[in-house]
Amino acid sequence: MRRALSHPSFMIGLVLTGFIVTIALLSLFWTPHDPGKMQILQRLRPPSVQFWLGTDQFGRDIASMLMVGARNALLVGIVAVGIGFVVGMMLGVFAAQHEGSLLDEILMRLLDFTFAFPAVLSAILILTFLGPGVVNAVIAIGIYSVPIFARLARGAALQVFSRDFIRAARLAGCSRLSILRRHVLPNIAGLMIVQASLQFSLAILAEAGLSYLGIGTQPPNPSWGRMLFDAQTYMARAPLVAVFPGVAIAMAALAFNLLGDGLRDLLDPRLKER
């Protein structure tokens, strides 16, 4: 805690964290206005006492659309990077207990082919096949994040298969579900962690290109890449309108970049106080 407490990546990235996070939260039980009330007689509104952050082209309540993006953005980090968390970790652990086997080749092969494309040309490709949508999106950013943590999980996994205490669990006859449950997976699981905080950045940088393509959160469901979208027209006239989406966008990439930064030197044992 000590540490933790010291540690300015770690605090300021828990910090903002900690606001997105209670933002969202706080959208699914109250927001300054209805965020999808539309209000033509108080589009493009200044930041004032009845609209905090001002209004969009359709009169619309910026504040209460960026409360609830913050919430549609944080579910479809949550959700993409736990499929990629899961089920990377799985081939990855699986491919390291088969290392050097055509299974393992075959596997990792595909994996390399997966993670050749960026972020979003990957998920563009899957929705042309899907169809537009959060829940089609929140799948193709899944699918991309998979190769990242299965590449992760098994160059971990086969350090901790080559310990002796592995040897050892071996020698006393215990099970491969055994091993990997009381063994590889509690070694593996801090820098795991590590990763699918840096990956939830990414997750909702790309949730947002997404959107901005139009591809990705339809309307009227508030999104913050929407919202950029929407609001390029009218950036002469108004260009509030684009800048608290943008510092929305980038707050949260830098929050979870920074608690991942700080994750990985709190949980790396090599960097403990002796």
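By rigid core we mean the largest C-alpha set that fits within 1.5 Å across both forms. Since we're looking at a predicted model, the values are computed, not measured. Numbering follows the first chain given and starts at 1. What changes on going to the form predicted together with its partner chain:
- Relative to the superposed rigid core, Ala172 undergoes a CA displacement of at least 2 Å between the two forms.
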The other form holds:
Amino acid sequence: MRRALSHPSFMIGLVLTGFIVTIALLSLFWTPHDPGKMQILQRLRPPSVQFWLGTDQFGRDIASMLMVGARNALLVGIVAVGIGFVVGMMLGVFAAQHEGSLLDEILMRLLDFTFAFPAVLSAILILTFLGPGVVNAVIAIGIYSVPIFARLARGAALQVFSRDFIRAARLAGCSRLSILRRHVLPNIAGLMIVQASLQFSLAILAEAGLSYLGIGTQPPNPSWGRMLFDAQTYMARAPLVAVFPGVAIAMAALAFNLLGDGLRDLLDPRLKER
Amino acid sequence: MLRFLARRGLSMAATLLVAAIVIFVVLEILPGDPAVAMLGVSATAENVAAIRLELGLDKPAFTRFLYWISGLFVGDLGISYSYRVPVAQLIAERLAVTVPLALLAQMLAVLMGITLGVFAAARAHSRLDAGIMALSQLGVATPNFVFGILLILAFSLTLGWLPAGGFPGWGEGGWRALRALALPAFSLSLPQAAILARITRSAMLEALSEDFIRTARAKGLTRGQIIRRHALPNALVPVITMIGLQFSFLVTGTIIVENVFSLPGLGRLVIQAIGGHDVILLKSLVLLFVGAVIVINALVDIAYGIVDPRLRKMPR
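Next block: the form predicted together with its partner chain, after the form predicted on its own:
What follows is the whole complex; the chain from before opens it.
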């Protein structure tokens, strides 16, 4: 605990993450203004007491939109990383259990293959098929992160399976399932959680990118990427309208990157980056 | 060596083929009737019939796939549905924007990333190091399109030094074209430079802790000489790996950045093809991007095999 408190990047990551989560939760009950309410007379106002971060081209309150956007970003991250984490871990551990079998080989080749499809492109391909929208974007980002988790889980599980305590547990008559639950999963959880934190940041960036391109979150649902796209048109008149969503995206990604880096150092000092 | 090359080439060809099959299935078979998908719900029966004929949908899927693949070899990719121009011609025109953009960005990323990484490692645990590492954290977290918009704000709208978007074409003189590519390339390169700086720093620290560095120091070489002649060359292997991996990020990064700067390149064409439901154009475009990544990865592997014979064994 003391080590965690004195780890600067972990603490900065934790504070930033806490801030974003608080803002997102707060937006469920309260925002300074209705984020969807258009007031044409108040369009493109600079920050003021009334509108903390100013207003957009429709006179909507930017602070309120960013708050709801935080909720959107976190939801995308949770669901997309959740899909990748759960499916990837199951596939990876399953492959490790059957190491060297044909199934393992096929699975690994398939995973290799998915790496040939870069993230944005596979998301675009999936979205062309499923149609644009935030749910489909989440599925696309989730599918893309499955192989990353699967490879990690397979490698880590293989190491655990080769340890003596697994053999001991087998000799003691533990069932396969209980070995998995009691010995394998707890031992690979740390590594997986670190990766989840880093993937979370990638998921937020990916959603922002797809929404910027117009194939992610659809209006009127606020999304940081979409806000950035809308703001670009009015940038000469109201530059801050474009700056705030950009800062929000970078801050969220930074928060989860720092958190992941910090967790990695704390959970396994050997992996510490020099 | 020849066997290694043949094996790597074969596996590359196999991956390309599977990629083509996946793209074909996702874009032409899974949506049900691509003709209806392209025209939307308000399509008339005649329009659908016409487009079915154009797509060759009266023929079985396997024949269509073979027709597409064989067309790839002779440069006949069909006529774009939304542009009414041969797809091959469209792609060739757009390559003249995307390839220079990606190369320019890669050059900038390497230049900035390695320089910053070397400085950080040479002054490890100093304020300079901490500053560079903090900047690189920010760089990794900020996506290229956010950089793009901030750069437009600073260099186009505020200072007025560079154009905010658009592309005059190479015919108007190389200088004007390069000016139009400067900000996009810069925003594309910043996140990559940040990653490279981190990798370079840790590889340099690793190299600097080796015994031969102590020997060099004992010989009386200066700090600069040690870094240039001994540490940097030894640190380059992981750095080059990263550069290889990054090129595929740069290639796909152009999809977003070209849209930020309204550059008429391949990346913008992808989004335009999606907007126009142009399956004919889209399938060849996606294959081009995926193919570029697959070929680059294979080339990086082959380069390793040449440099280090131990790596000629296929990775599992």
